[in-house]
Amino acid sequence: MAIEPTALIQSILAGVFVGAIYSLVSAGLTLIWGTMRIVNFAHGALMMLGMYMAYWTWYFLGLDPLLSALVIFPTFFALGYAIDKFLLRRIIQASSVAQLLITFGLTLFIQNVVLYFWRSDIRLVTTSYSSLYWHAGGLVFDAPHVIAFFAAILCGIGLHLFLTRSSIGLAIRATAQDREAAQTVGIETKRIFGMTFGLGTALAAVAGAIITSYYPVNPDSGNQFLFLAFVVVVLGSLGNYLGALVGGLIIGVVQSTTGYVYLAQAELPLAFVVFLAILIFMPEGLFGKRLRR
């Protein structure tokens, strides 16, 4: 198969666009792990809930998904905080198996509630820019992907500034690095856990809202993103949110170029191969340490 340079560049750009979404989802997942030591299997389901909220605010209020993200973020932050306070806080000292079962059970609960109320129908959001395209240098840029990319980048920058410049962000990083030392200097780690889970949940929900302008909404929408988020988290080093932001872009490009050079059906299997290879040959990921100062 002859590879056209323009088509290859187009596929790489497509990978960068979707990779920014992977980065945002994965940053929330790795932040929760790095701070709380909990693998959150409900992350994809919470992302899916964010997609449904974006859909319904568009359907009933005509609100653009990007604008609905401004409402979704505080709503899901509160939801995540409540999940930690009333559910996870009770098993924070339990075995990893118990924690996995709790978050997996939460996933099943969310998915079945959504199926009960809204069935498995596929729902689509149509915005004023849904069919808008730009052409430049032989490349085609569709507005929904480009806008979602820049929105995800802004969220990633905001997350970095929050974690490095705010007192709460620094407390989260301190708790992630050494929980006992953080408690010694007066940091309320239980409160930090709640804020961390709330932040991770809000990031997943906002990522879901951002992509509803081009991605169909249904009860299984978050599953694929959850699997890829785990790949990104391992690639970027467990607990390293900066690694997750970079790793998401890498996985997005690997996926898109694989789909172009080979077949679209090979994208997910290759991601799984990458996941296994990293676990075997680079168990600490590309960026080594969990969190950077």
Given for the second form:
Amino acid sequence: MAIEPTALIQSILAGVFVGAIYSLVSAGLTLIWGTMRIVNFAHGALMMLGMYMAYWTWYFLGLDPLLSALVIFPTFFALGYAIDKFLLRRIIQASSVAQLLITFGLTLFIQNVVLYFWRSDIRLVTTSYSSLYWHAGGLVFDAPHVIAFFAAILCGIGLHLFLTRSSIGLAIRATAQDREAAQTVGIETKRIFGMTFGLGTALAAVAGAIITSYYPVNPDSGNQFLFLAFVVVVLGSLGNYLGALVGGLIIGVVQSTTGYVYLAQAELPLAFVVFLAILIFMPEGLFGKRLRR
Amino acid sequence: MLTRSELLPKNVYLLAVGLLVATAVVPVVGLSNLIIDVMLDLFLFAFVSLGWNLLAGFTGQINLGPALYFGIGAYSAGVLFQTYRITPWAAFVVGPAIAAGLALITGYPTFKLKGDYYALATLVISQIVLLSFLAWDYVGAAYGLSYDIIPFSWYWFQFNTNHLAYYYIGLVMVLGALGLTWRIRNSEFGLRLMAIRDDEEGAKSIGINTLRYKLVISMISAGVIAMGGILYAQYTLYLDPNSTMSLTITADIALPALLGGVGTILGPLLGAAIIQPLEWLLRFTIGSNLQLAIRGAIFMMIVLFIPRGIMQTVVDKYIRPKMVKK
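To complete the pair, please output the form predicted together with its partner chain; the form predicted on its own was given just before.
Entire complex below, previous chain first.
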């Protein structure tokens, strides 16, 4: 198969567009993992819940997913805060495996309750720009992907400003760097854990919401993002949200070009092999522990 | 310190022997097919959970990809029978051998990883194999393998007209896995494994090659889980990657041990004896989705309330205080 430059560029672009979504999901996961030291298995399920909320607000109120994201963010922040308060706070000192098992149980719970109520029907939001696209230089830009991409970039910038400028953001990063030291200087780490889990959950839910205009909603929708987020988090160095933002783009592009150059079915296994290679050969990831130490 | 045998009254042994005789004899007298099938599932998942517990219990390494070995076992039986018309009994050699080989290859790099990283790595490895099987025509890809049905034959390992044969094979397998766990626990090999679990650096410093010990027990564990996959294949008679290698199967394998007590001999059996009948009941009454949701809740409650499992919790609460009084 000959590789055409325009088609290759097109697939790289597709990778960047979807990669920005991976970035957002992974930034949430890496904040939780880096700050609370909890591998949050439920991240994908919470993202899926965000997608459903976007779908239902569109279905009943006709609200565009980009607008409902403004409501979804605080809602899922509160949900994440509550999950931490009632579930995770009790096991913050337990073994990492216990924490992994509890979030695994939470995933099973959420997914199957959703499956029970809404079945595995595939649902899609149609917006005014759903079938809109632009041509430029032989390339095709379809509106849902482009708009979701810019929304994700905005969220990424907002996250960066929040974590570097606000006092809560600074406290989150301080706790991630050194829990004991943060406590010593008067940071209430328990409250920070709640904030972190709320923020991470809200990021996943918003990322889910803004892609509902092109990504079908069903109870399994979050799974692929969860696994890829693990890859991105390890690639971008655990706890490093900037690493996750960059890593998401890298994985997105690697995935889409594999699909173009080689085989679409190879996209996911390849990402997993990358994950294992990083874990084994460079566990610090691409960007070291800049945020943690 | 008192040994466990001194702690347990003699009645407990009588009770155990009684239960065993009952499980062996009662089906002959007559049980409904439904109960035999529930018991069969109970034996199967007690067996694979005992296998998983060999690694998790003796070394503390939580493997989140045991469904991979389960699937390997199931497919080895399926491919031998369906593709080559070789007796599925041969899978008891082929399946565990492939599973142990995979455990060796994947264990070598992953045992260097700590706790949750190890768990994640094993999870991802099982996903890679699952995705590969979905695309691999030799094993039927996403369509899977359907068995040609044979009514009743010892040679072809199919007992469709009378599930009692499966029942007794399952019972023998569970007893074998219990015996294996007991033997390892009381061997020098087992003692060294537990030393590694409790203090890896300490074990290294007295000259134990910790990696080699972990590899050996993980190979045994993988082989046992693969044998469970064979039994599953022979009575389900239909295999596809999602029903044999998915996370649901991993949960099926790990949950009995987690509930009963990781690292105890009887824990996985006790856990399966609680979980399997409960899940059958729930599936029939409220449907499989809510049943799986409840399974999720059980996972969370185990971690929150009995993180060390039923067996250990009972020992800590009721048996250890008695020791102090003496």
